[in-house]
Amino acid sequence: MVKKKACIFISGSGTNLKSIIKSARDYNFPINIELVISNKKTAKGINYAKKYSIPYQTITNKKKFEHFAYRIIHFKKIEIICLAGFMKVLSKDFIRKFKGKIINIHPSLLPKFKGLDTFNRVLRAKEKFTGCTVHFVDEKLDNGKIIIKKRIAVKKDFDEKELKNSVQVLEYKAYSEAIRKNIYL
């Protein structure tokens, strides 16, 4: 099997990160990472990079955020790139030029709860269920062609972490199903 060259986006703790390069581990595992890209110094999830041998660029110059990860993601020839826990938005230029090769995971089930706050925003609205979604990056904010839900049920009791942590489960599984079922992205 040829894996596709991947580039993962992230900005915080890197849980995401770590359990898509455990599933890019297996040989059948459609892409190989050849880079993280991250938009903060402080991330965590460059540690995962760094532990796991991958090449890692961090680029906090906001208005040349997207100049530089393109040039980087062009040398490199990356096929697809995974947002995982990337709390930034990219622009529509960005998003065109690799339009079909972006995915993203959001914490809901879309189209409920797309954007910030999303935990408190379905406990308030004492949603029965809630999930992860893994999708393909269009121009509108976590609007792109579904490519996986998963979804739990919201207990009575869950305080914002709790939701989160139950979630997070979840998307671990969720993001490289997501990426074995798009083997031809």
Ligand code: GAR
Given for the second form:
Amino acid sequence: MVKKKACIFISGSGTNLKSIIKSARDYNFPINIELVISNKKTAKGINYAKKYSIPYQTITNKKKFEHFAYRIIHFKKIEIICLAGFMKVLSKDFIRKFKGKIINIHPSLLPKFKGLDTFNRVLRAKEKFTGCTVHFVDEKLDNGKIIIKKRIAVKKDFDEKELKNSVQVLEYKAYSEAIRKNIYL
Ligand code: GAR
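Having seen the form predicted on its own, I'd like the form predicted together with glycinamide ribonucleotide now, please.
Up next: the whole complex, starting with the chain shown before.
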């Protein structure tokens, strides 16, 4: 199979990145990770790029992030961008350039709980169920067409950390499933 060239954008611990890297080792997985871009120098996820010998770039300049990211993505002929814990909002201009080619994972059942501080808000709202959503990125925050949602029950005694851990286990399955599902992105 001809794998599509993918770039993963991260800002933090990169556990979703790690999970996609593992899936991508499979001959039948439709993407190959050609590049990891972090907007944070301290992002732990960079270590996964190093460990698995994936080229990576750290672009910390807020104003020029998209300019530099675009240049390298263009140069490497990247076809798909996966946002995996990438906490910077991309401009409409950038999103338009890659229309239908950027996907994101969000730790809630969208359209519920868009934005930040998701786990805390889910607990405060006493939701019975929560989960994660993989979706295409459009010009509005956490809004594009949904590819996959996965759901879990919120246990009554869950604290924020326990909820986060449970949702993230779900995320690892959801992201790879979403990528497989959208083989012809
Ligand atoms: C994930 O839970 C992801 O859903 C969330 O950040 C975490 C990153 O973890 N993303 C967002 O909240 C985006 N709005 P990771 O760096 O270990 O993959």
